[in-house]
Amino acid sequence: MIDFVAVEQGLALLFSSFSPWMVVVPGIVIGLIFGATPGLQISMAMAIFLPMTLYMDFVQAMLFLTAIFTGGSFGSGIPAILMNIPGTSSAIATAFDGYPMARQGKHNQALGVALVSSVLGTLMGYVILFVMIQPLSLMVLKLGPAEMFAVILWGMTLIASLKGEQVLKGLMAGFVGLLIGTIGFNELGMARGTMGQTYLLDGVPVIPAMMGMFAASELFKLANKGFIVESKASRKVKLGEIFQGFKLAVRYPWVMIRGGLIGVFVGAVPGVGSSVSNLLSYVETQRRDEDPDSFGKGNPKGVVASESANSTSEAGSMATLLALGIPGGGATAVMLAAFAMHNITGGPQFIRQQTDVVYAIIFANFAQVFLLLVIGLLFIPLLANIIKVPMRYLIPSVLVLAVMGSFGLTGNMTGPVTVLVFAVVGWIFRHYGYSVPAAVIGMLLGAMAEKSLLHSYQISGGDLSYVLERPVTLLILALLLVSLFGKRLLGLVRGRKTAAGA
C-alpha cells in the first residue's frame, strides 16, 4: 500500500531546498559520457565519483548516483546504434536493429527511438516501483537459483533466433560462446579450459571480448569504406528526423509495455538484471511480430524492445536494493557502498522507518526522466556527428578507446589482449557467416546459467522433484514453453477448427 503521509514528507525532502537537484544534471551528463564511451561502464563511473558523495547528504548522494545510472542506461545505446559497439552488456540487443538503421542512413530516427524508449521505460519502471515496491521485494525473496536459471534459459533461447544466414551456424556460434563462458574456475573451484594460462583462471573477461567481437571485427569489415554511412546526404544530423524517431517509438506501445514489464521483473533478480532483460524483451518482440525476419535488418521495434527493457531494469534493481539491501548488479553495488558511507542499511527496516526517503528517491527519478529527455536531445546531435568522421580516423580512435577501456576494466594486459584476440575471432565469424551476437550471448549467459544450475543442484541434492516444489520456476518454464511453441499450437488449433467447419 502507498503511504500518502510518507509521500508528502518525501516531496518536502526534495523541494524544501534546491541543493538536492544541483547534482542531477552533472550526474546524467557523466552517465551519458561513460555509457557512450566503449569500454567505460556505468558502475565504473559511479565508483569513480562515489567519494564525492561523502560531502552530500544521503538523498543528494542517491540522486547523484541514480542520475549517473539513468544517463548511462541511454548512453550505452548510442555507440551500439552508431558503431555496432554496445556500451554495456545491457545494450547488446539495441545494436541488432539500431546499427542496421544507422547503416541505412536512419541514424537520427534510431537515436530518437532509443531516447524516447529509454525515457518512457525509466518512467514506467519507477511508476511500477512506486506502486509495487513491497510486493516486488517479497517476490524477490522467493526467487532462488532455480528461478534464476529458468530466466537465463529463457534469454538463451534468443541464440536460436540469431541464426545469421544458416540456423546450424547460429547454433554452433552460440555453443562456442557457451564454452568460452565456462573457461576458468567454477563455483566448485575446478579450473576448466585454461590451457595452463594463469590469466584465464578468472575466465575470459566478457566486456573486452564483447568489444572485440562486436566493435573491432565490424571496424575491420568497414576498413575499405569511406564512412559508416555511404551517402553524403544521409550523413546529416537532422533534429526533425530525431523527432520522427520519437513518433516512431510511440507507435509501438505494446512493445514498450512488454519490454517495461520484463525489465522491471527480470531487473529485480540479483545478478541477472538488464544483461538478460534486453535480450528477453527483444526475442519476445521478434517472436510475436508478424514479420520476424525483418528483425536484425533495421526494424525499429527491436530498438524499442531493448531500450525499454534495459531502462526499466534500473527500477527493478533499485527495488531489490531499497527493499532488501541486496545489489542487483555492479551499479547498485556501488549504491550499497553509498548506503554504508552514510550509515544506512537497506532492507525492510529501512523501508518501514525511512519511507519518506524511499519515495523521495523515486520521485526524483521521475524528474530525472524529463531531464534525460532534454539533455539527451542536446547530446544526440553532438554524438551523431561520429558518422561524419572518415573511417581512416574513426577506426584507430575507436580501437584505442576499446583497448584503454578494457585495460581499465581488468587492470592489466588481459583486457587489451582479449579485445585483440576476439577482434580476430569476430572477423573470422563474420567472414564465414557465423552469428557474432549468438556467440556473445552464449559467452554472457553461459557462466550465469552454469552458476545458477550448480547452486540449484547443491540445494536439491540432485533431486529433480525439487523443481516441482518451486511454483515460480514452473511458471517461468511454462511461460518459456508458451513463448516458444504458443503461436504454433494456436495455429494448429485454428487449422483444426477450420477443417472441422469445412
Second form
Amino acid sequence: MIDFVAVEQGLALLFSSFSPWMVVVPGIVIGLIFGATPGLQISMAMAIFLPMTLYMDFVQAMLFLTAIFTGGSFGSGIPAILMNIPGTSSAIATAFDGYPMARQGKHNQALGVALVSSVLGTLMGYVILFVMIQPLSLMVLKLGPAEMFAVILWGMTLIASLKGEQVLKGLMAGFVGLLIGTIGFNELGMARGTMGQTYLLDGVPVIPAMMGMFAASELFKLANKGFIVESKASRKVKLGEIFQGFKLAVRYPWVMIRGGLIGVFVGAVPGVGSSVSNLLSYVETQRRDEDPDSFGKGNPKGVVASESANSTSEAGSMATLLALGIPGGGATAVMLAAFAMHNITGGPQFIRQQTDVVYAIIFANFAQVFLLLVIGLLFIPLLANIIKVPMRYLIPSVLVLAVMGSFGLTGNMTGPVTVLVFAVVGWIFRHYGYSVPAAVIGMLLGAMAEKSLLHSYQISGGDLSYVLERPVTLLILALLLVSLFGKRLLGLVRGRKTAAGA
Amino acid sequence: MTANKRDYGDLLVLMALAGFTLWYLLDAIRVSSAVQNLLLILPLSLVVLTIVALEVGMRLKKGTLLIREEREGEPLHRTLPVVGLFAAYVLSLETLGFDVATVLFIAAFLVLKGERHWPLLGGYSLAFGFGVAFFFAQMLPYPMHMLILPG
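Could you switch over to the form predicted together with its partner chain, since the one displayed so far is the form predicted alone?
Complete assembly follows, chain above in first position.
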C-alpha cells in the first residue's frame, strides 16, 4: 500500500536542502490574510501568486500553493467567528456557532477551537491521502481515455449544477468554458477560433484568464464598499483564552473524526469541496447530538465540525488532482495550472512515476500544519485588523499585482489584456448568476477533454458500442445523469407516493 | 430583499453566449469538417445552444424574458467607472509604462473612491506603484516598458 522506497526519496527531496521550506511560511501567511479577508478567496490568492511559482521548482511551487491553501482554510474562520462574515464559503458553518460564542465573549476560545480543528483536520486529511494515494492510483491506472472524458464531463456537470436554481446557467458557463479551452491548435494541428491572432494559437492564456475571472471580477463587485467590515468595534484577542479553546476542541474527537472523513470524501468529489463539506459535517453533527437545539447558540462542537471538515477537504481535493488530474474546485484549479507551468500532467502516470514527489508534497503538509499552529497564534491579533483596511486601498493594489503577475506569465501584453477581458466576463457572469468556477474549470479542462475524446475515438474506430464495453464509463455516465436529474426524479417518486397515500 | 425589474442585460448575456458558441462552431467547421476536429466542439456547441433555447423558452413561458429577479448587490452601472478605470490602466501600460500607469491608476482609484487625504494618496500611489513596478521589472527575465524607472 505504501511505497517505502518512494517515501525515503520523498523525504530526501524535502530535507536535502532548505530551499523548499523557504516558501512555506510566506504561503501560510498569504493564505491566512486572504482567507481572513471576506471577499478575497483562497483561489484568488493562489491565482495572484501563481506567477511567482515560475521561478520555483515543482516541489517548492506545490509547497507554496498548499501552504496558501492550508493557511486560507483556517483564516476564513476568523472573520466568521469575529464578525459573522465567513472569509470564504468553506467557513459558512463556522459562523453558525463561532459568532454566537463571540457574542457571549468567548471569541478567544472559539478561535482556539477553530485553529486546533483546522490543524488536526488538515493532518488527518493528509494521513488518509498518504495511505490511500497508491491504491487510488492503481485503481485509476485502469481508466482509459473514455473514462477520463466521462469523469471530466461528470466533474463539470457537478461543478456547474451546484447552484440549485441556476443549474442551466451553471451548465452554460461550464460548457462555454470547455469550448474556450479548445481554442487554438488541436492535436491534429488545426487552429480554431483564433481570429487570425497568433497569440491565440496556443489557446487562451488560462492563468491570466483565471486571475481575471476569480480575482479581478470579485474585486469589482466589492468596489463600492468602504470597508469589508464597517464596524469599528475593536475586539481584543487573548492568547490564554485561545489555549482554553484548544482544550475544548480535543474534548470532541468523534466530531472531529466524522468531520474529517466527510471532508476528505466530499472534498474529493470535483466541484463540491470544502464549501459543501463544512455544512454537511455541521448538519450531521447537529443531527447526531443529544442536544441539537444548542447548535446555533454557541456550541463549540459546531465550530469543530465545520473547521475539521473544511480543512480535510484540502487533502480530498488534492487526491482528485493528483490521481485524476482534475481540480475539485478553484484552489486546485490553480494548482493544475501550476502543474502545466512545470510541464507536469497530473494523473495516474504522475503518481506512478513520481511517487516521491507526491509523498514529498504530503510530508510537507504534515509539517505545514504545525507551522500553521504557530503562525496562526502569532497572526490572529494582526489578522483581526486586516479587515479594517479600506477597500479603496486594497482593491487597486490587488488589481495591480494581478496585472503585473499576468505580464510575468506571458512576457507581453497578452497577459494583462486577458486579465481585463476575463475580469469583465467574470463580473458580468457573477452579476447575472453564472457560475464563475464552472467557467474557469471548463477552460482548464477543455483541451484535456478534447484529447481524451479524440483518443477514445481513435481506439474505438468511431464505433459507439465501444462505450457499452466499458462498464466504468457507463457507471460514471449514470452518475452524471443521477447528479443532474436524481433530485427531480426523487421528488417525482415522493410526490406520487404522497398522492397514493392520500 | 428582492424585487423584479426590467433588465435587458440578462437576455443580452444569453444571446452573447449563444452568439459566441455559434461563431466558434462555424469557425471550427470552416477550418475542417473532419470528425476528429468537431468531435467535442459540435456536440458541446449543440448542447449550449439547446440550453440557451431552453432558458429562453422557460422565460417566455413564465413571461419573464426581460425581467430579472434583482439580487442583493451592486447594480452594474455603479461599478462601471471602476471597470473603465481598470481598462484604461491596462490599455495605457504600453504608452505610459508600467511605472507611471500604475501610479496614476492607484491615485485615480483612490480619488474615485473618495480619498481626500492628499499626502496619503500621493505617498501611497507613488510608493506602491513604483515599488511594485520596480520589483517586477527586476524579477522578470524580459523587458517591461517603463517611462521613468529602469525597465
